[in-house]
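Here's a solo chain for you in structure tokens, the form predicted alone.
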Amino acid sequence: MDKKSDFKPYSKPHSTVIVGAQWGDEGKGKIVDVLAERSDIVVRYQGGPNAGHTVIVGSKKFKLHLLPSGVIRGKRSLIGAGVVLDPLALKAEMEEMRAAGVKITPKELGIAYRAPLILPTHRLLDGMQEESKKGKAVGTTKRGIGPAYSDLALRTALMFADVFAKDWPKKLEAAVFAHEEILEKMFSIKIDALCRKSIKELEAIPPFFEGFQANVNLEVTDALDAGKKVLFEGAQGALLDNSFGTYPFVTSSHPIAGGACIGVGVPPRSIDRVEAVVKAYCTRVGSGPFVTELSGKVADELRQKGGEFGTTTGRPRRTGWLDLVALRFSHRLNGFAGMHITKLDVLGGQPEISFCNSYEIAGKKVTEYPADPLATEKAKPVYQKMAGFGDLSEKEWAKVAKEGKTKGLDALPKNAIAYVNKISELSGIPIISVSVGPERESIIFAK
């Protein structure tokens, strides 16, 4: 070819993907919030309003569902095409953030033209489909996520760009009618008054979002080519990935690092680094295999002390000891350069801490995560134990966090250091930071 390609290579890629390494709820929001301070752009690449990222700033608690965590820092925040967007939910979230003093204008927030929409009827479909599964229900949030991604695969989805079309009301009416047909024929229900009200609100929504349209793919590409720092934020966790998680008890998208390329529209070589967020123990919401799940006193203590209730649903989370077999599998899927260990303080006060480094399946020792989802359901944890460490009360963790600025991880209690080092050793993932509390200031970076 005589003509040179117009494609510009990324001369100075400074991009990092943040991935939840377990089943979600690892504390990604706080980590992204802190790393956003060092970034130019934060972009959300998948999921929908089923996500729940909590960021605590001083006495204020911000609960984010669709907005990228970078908005709290006033950073340019983008919602990629891989995110299914509920315009009514996003509008309510933006209004709530503005009421709390967070500035959100088209300067701070951009939304991909190609982001598929979640309609009020998607939520109805989600609920009915979940109920129809009875004993085999997945445990979805019933926010319309699965049906919205289904429409995208069927090539019938409405996208954010459609909101600004002259015939938006007609497009919306046609999509709703198609859903009505399914609801009536498959589930024998009609759209209720509340849903009708939401549809009317959606018809009138274009003026609210005017100016927020963005060519996210181009903007991120240009930023990377200019050497700017881009932070890619995922939702849920790697073990809920639609292809590689505990199927069918998974989410409808790809939380793994590769999902960032698809959800934003950037080539794999543009990803400079992938970092994991790992909770010091494990939790899971909804149905599905959970090899290290606990019940009884310790489970209740971890749940209450860790505030293990869903940000989006309020549902109590299932709790268990750390599963290193699953973590190594997550590492294999994502290629983590390092990890941020969160909620270490929740384990404080336990006289003894257990972790799982292998499974027993049909009488055989297994150290790698099973490829067969059915095998995972039959797995039994093989635990190893370590001495616990003292209770990190709010006063104590504040002291540890303060000392961590100069001492790094050496500021932690001796047994706590031994525990996090063991996690690193057995998972093969270097430690970037450890959190000993919910505040921004509670993150201790390894020196």
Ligand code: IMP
The other form holds:
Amino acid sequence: MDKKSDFKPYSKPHSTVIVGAQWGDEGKGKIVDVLAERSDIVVRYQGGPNAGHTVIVGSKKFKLHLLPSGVIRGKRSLIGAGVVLDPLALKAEMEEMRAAGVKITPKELGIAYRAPLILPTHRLLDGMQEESKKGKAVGTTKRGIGPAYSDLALRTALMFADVFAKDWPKKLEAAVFAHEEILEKMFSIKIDALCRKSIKELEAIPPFFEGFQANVNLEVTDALDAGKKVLFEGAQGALLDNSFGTYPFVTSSHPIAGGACIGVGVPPRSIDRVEAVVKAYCTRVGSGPFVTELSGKVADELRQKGGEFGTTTGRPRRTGWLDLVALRFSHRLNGFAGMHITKLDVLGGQPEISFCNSYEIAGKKVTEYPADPLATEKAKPVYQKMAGFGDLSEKEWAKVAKEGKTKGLDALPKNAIAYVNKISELSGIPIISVSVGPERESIIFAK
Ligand code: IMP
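Right, the form predicted alone is done; let's see the coordinates for the form predicted together with this ligand.
Next comes the full complex, and the chain you just saw is listed first.
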């Protein structure tokens, strides 16, 4: 029998999925970078260049969009078949990372043959589809995500494997032609000069990616069989999930933990743990319901102090208090074994911190996230308040944490401990770590 078809139960399972528990931008890049140190493989399972994972190492700031965050530590980094791949965007990102001293050869990076491609025309389609929605636009990143996943569902997508086919130029031409027809007939526009230039560049791309093709599914399966540690890196957040998020204001993939199985091609039983990344307050970019959204002074303070501007688009993020109703829903979708609470320092200096533990909908108190996505639009937040804490970055304990002498969460100020414990108590998710700054070192593990 072929060795590979003989399915073995994983003798030493070590697989963790990292999921953004809110609307993305929770700080997954930093957490994956920290956890990657103890992993053998980091694999991205969904999304595309709409993601923006920031990792800060010393004085260097890396902004990753398509590359798995493990690449910075030189870990084997894989892009699964669930990721929509923009070859031109990835090439630019690889060149930028190489210029910053990060090694990226086929030894470090592998790309699934089946990863669907984002073509320059997908970007145009994304823009036009958004425009045609007028006041109801999703507020996409305009990176071609929705149109590329649509082509996959329609069975018309090109895949990474096609780049290496003898007739790649022909395949590309046919796909572009199909998009041209839609652009002309539906939106009355022609492909512009910039787009034509990108298509030409794409036609010439095969040599750049030669050697990066990988049997990601087999590699991850073999690694798990061998007892290696695999980190599945999610992008965006659970509340942007195509099926369970705030539809239609969602992305077109499945950021929830179940998406890891589909995006890499591993059985559900191969996932040991799912860990959440939870921002200590809430943000979202683009349109859609946001029950705890703030406006005014506190909203601006959180935006400025938290640097809440899109990594990919630069758009200012909407900001608000922590929504525990939504977080409990996220927990239900993902089954979190624990959470990494990020950006707690951003709340430092607020005299009082509010959090929402229930909604009011049509005069009724609601503690479970509404099943009907339209109901969320009518929900009003019911807030509880806690005393705030001081500016964490100025605290002596931050220096202590950097020296590695932290005593776990006890090193935090009393009111900060009370706040994170409250989040854990009301969400039912145990705390794994708390982040108090963007650097690798600014993280306190609970035990
Ligand atoms: P798309 O994924 O570009 O189609 O955008 C769909 C929605 O998801 C929009 O509201 C975007 O702002 C949001 N979105 C997409 N990627 C991210 C991300 O990485 N972080 C936060 N929001 C995102």
